[in-house]
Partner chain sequence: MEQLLHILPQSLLDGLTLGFVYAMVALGYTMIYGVMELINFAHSEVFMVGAFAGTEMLLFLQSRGYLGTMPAPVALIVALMAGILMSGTLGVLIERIAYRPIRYAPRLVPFISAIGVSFFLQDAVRLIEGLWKNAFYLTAPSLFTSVITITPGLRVPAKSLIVILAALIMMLALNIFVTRSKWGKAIRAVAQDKETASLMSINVNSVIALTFFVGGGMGGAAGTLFATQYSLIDPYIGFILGIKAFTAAVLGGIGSIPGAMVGGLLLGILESTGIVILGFATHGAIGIEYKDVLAFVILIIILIFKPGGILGEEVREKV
Amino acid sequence: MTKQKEHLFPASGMPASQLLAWVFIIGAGVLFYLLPNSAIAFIMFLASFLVLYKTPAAPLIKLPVAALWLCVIMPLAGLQNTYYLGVVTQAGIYVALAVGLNIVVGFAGLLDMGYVAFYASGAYIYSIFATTQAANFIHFPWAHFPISGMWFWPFLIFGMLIAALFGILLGFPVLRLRGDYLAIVTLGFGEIIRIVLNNLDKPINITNGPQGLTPIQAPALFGHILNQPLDYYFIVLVAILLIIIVARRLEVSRIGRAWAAMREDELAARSMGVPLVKMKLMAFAIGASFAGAMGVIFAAKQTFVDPSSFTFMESIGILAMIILGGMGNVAGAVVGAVSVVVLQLQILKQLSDYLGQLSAEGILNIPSQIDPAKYERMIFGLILILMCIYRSQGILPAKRRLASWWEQIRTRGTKKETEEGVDAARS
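Would you be able to provide this chain's structure on its own in the form predicted on its own?
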């Protein structure tokens, strides 16, 4: 009876909810293409990817639609509105960072509060050589700095390797730590890296200290300089695609199962033969390598880096993204990162501009002290509090965690019914 009611459109051969979902997905893409300057159309376009993910359809249908939206609709709209293209590119960088941190926190259950240190290592390893800074301490006749943009591609690998090395160096001292102690040590590691970068301008000037490094060479491919917003969009898009594929393969592999066992109970995992030391170091190294690669892209895109770009709050922001989206789920990390960046760069900014315009026209008298953009961290904090209270598993919970959550509810319900039955028998 229920199935007959769902098929309100018999000519389409699909349930009404699914048909409406496809109408929204296609309509959002077309609307954003026609109105690339509309904030509502932009948000609907981003929301269409979540609807597409949740819609029950074969991957052979979903993937071409997602590819069309990302590779055709977004670039065409971005050519007319580079601001939204920049927002999506920035969101993409944080998507990759969130997926990397999700491997450490969500898959392996290791709380890392200094994740931004790996991001900084990738950014600085490219920036030092892609500017004239390396000439201060490298004095070889055949070495010329800055290096050309063609070196950007090898430095993506170098950035991953350097960050992975830092991840292993961080992993060794914290192998026996858990919970609050692990968080404190990783937090200290992140701050140490930032302080070192800030003070490594003497006695040998390597990082140029708080003044930062600029101008950083843009990537080049076959002699063409890739310094346009659309170029960085596609670079980030390809990087995200590769990172998500690797993360998904790791999640369902033997390594991913070992991480899950270690996350749930280390003693039981050790009893089952899981090499905890190896698995922990692997989690730190792989998660850090993703951050190192994105640090290289970030440095090339910004053409300027300094230690203030890699503060403790950056690590907190990335951690908030995976908490919001859903720990242990790659799709949740993507949704959380996009939601936070769009809220920060688009919704709050647009709301502040709109309220400022109303105040300038004399329609409303809104003091500048209550500008929504100034309360960004407070709004993020309220969102996280509400999520922890009402949806602690995140927007898109991991399937294993969701199954465990439902099992706990059933167990509690059965226990409660048993206790009520005992009480009734006694009375």
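Residue numbers count along the first chain shown, from 1. On a predicted model such as this, the values are computed, not experimentally measured, just so you know. Here the rigid core means the biggest group of C-alpha atoms that line up within 1.5 Å when the two forms are laid on top of each other. What changes on going to the form predicted together with its partner chain:
- After superposing the rigid core, the Cα of residue 358 is displaced by 2 Å or more between the two forms.
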Given for the second form:
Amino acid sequence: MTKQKEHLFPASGMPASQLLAWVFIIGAGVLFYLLPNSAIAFIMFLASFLVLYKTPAAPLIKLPVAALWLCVIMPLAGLQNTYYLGVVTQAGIYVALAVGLNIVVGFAGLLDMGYVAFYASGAYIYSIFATTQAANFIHFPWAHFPISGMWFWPFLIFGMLIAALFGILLGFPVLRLRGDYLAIVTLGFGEIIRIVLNNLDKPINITNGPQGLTPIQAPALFGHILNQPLDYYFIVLVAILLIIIVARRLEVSRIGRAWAAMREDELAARSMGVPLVKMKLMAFAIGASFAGAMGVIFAAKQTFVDPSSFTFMESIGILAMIILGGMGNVAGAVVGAVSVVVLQLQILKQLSDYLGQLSAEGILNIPSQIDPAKYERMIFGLILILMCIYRSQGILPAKRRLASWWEQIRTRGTKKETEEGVDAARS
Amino acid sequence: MEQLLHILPQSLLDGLTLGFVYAMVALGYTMIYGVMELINFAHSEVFMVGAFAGTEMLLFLQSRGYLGTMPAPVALIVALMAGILMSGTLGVLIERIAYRPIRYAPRLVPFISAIGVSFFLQDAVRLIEGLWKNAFYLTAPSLFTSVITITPGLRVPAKSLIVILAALIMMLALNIFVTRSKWGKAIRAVAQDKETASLMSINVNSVIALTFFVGGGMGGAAGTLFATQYSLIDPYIGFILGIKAFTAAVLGGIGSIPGAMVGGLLLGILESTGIVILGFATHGAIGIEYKDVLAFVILIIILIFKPGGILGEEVREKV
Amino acid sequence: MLLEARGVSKRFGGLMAIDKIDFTMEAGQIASIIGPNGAGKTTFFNMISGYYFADQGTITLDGKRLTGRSPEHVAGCGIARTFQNIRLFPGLMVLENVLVGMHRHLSANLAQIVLNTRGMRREEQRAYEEARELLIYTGLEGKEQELAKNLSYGDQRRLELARALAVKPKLLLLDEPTAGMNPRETEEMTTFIRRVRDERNIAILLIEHDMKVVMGISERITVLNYGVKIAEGTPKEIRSHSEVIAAYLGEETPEES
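Could you present the same protein in the form predicted together with its partner chain, rather than the form predicted on its own shown above?
First the chain shown before, then all remaining chains and molecules of the complex.
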């Protein structure tokens, strides 16, 4: 929020920059609606959210605009161009993962490099039961596999619980480790999970090993089977919304403060009564549970999972997102995730198509080895190095904020008055 | 059981050979950790670049027809020199570009930068080799092909012995350098206390650069030896090996040079014999595919129960 | 008896940092520990705080055993502290620093926070009020939204105190509260310490080098040297104690005036 007074309708006396911002936001929305196949319109449309976030205006104006853009313009344009709808849905999954990892890394300061393991556990728990796989090792007369699509919803919760359990299992032994050691151990944990998934096709076939699991049952809601791209778009949108709300509530709560204190000075935090183990486990478990839920959604959307979707690369990719966007900041995680996915799926892909086209036409002879789309490690690496050196706080640096009632408290009268209020409320 | 005893000596030898490679790479982690308190995550790629430099040198010698005429040990030494120089220089460059500007930032910042360097280098090598050779994996020419058969169950390839011998010589040289030479003492002084060392008119920046050169060089030599032992290399060989070498450094006690050597050998042997024994114990349910898991489990166990390692000291936070 | 230490020892390698110390404190008392540098004063504090486990002996607060307990448990029992080199949460706002001190007195659990329940909101509002009052009490009003690291040195010391008071301790450990302060600030701090005790009935144990502060404020003084308690008594007794004088004559008097 800015220091200047907010007007509901900032028309009068609106500075030129603000006017420009609104022109951009609305222009981008309209443009993308009219030209859903234009890459520039698409990127402008995505950028319009960042501009909207940065524009000083009352939430009462900003939120409906954002809702209109996300719930009307994007789906309409997405029906015209399913590729972009797919990009946005995939970006959305990464947004949710980045916000989740941000709780562990940004809020609590625990560098988790095996985050993808929790994502994998969610994806596999649903996939095993939503394919015929579970029939390999569960033989109850009443159990039929794949389970029906209605089970998708409870499995979102199971996925969260299983991932949270893994988070606690990992967290418990490693909590006393210092930051960089913790990072290496979590990395090891992530790799262990991947290797186990890759090999647990024997002695009992649980994960079907490197072949992966397919076809995964689509979710169903009141008899409707949700298997259209637009269905997943909305599922992911709702998931992101919930995750962001939870993350923001946690941030300003006593738990969020305890995390931040631990991150700043572990010993001082403990001496103020912050229970270290409990708080760290909580960060691990909550971050993991978000990944677990997203894993379930990912599995349903892809209808296919295999261990290669859950490599160390993915963990680093998500880490790069939050470092690019700004550690410890929910909005930063969103910006980082969208930027990285757009860079990968849009800019690099276009560049590589363009180069391929030039090669095919014989204008340039480019060996297939230098397909830019294959160099995502280099991109992630560069993002990490450059951000560390030049802007370690990220694109949108984290800003401490207090809960909304602080302003009232600050301006309100004496202690007596408030105590009466509290007493009245209690009785 | 009979069968197990048959296989064990061979896996012990394999473990020992790999253990020497781990030890040499672990030295780089431990030395750099000593002076900077940084886990140089990019060290695994310094190792990988060394493997490529050494292999490219051998391929160059081969293409010019020198390889057939010169004695194999000389060819190996030339390749090692290439690996050492390339990796040592790369180590210094990495420090200069990616770590020095953020030396005093919160400790996770240089660590994340190191991860970035590591990823960047993997693809950089892939890109360079792709442009140059149109393939990003290389096969090193074999230098030592004879195999000494001790028993039918234990065949010792000469190249393994060469790896062990070369590693021993280099580690001995490193030990003498660090304990006897003026520069070696300066490295140890900086590792003890940067500020005091700088008051004693030791140029801390030069010492850190030197450490990166020496540590990187050992990694590069290990890379070259690795290539001669296992032939096929690609830009991603560093990752897992690097983690294991780091495990070795932690196992021995991070910051301790003898610790890295002991840790490397121990890990190599534990890993190769451990997995064989586990395979037998579980009747093949846990086989060779879980080899990397074993190393990670060892790492986690040491960090939890003895974070100071075998030869290291436990450091308490100053209150 | 509020705090009671019996035969407490701590060894670091070959060094006997604390050697069989007995120490007691009454509720609402102001006491000081003095001694030359390296006498083991901070080590003793750290043992009470749960940073180091005693090799021997026991420490109890109100009869409850503290030895072997974690720092967070000790804080929960009612002991808060400040640090010789200020240890705030530098990237957090001033108000948040104080709120962290209240952690144990807030009860909102995960579900309540996620659901943003009325009870949770009310508790938080009350905590904000209380934190603000503590900041007024310590003279930091109007600085609630500044980051702790941007405060002046004196204000950082005040904030550390406010944060410690937020723990609602029975016993407050102050490790050199006037270090680095000018005479006027030292005077203010001394007055403030006495005020905290008088108004909130909190027992205060200080480590202090400034003899003027120690003699002026303490009801009891304990003198440590090389980890051993060499004297104990009222300021008057300590002033004339021969061993204390000898211990201090051996080196430079730490008093700065």
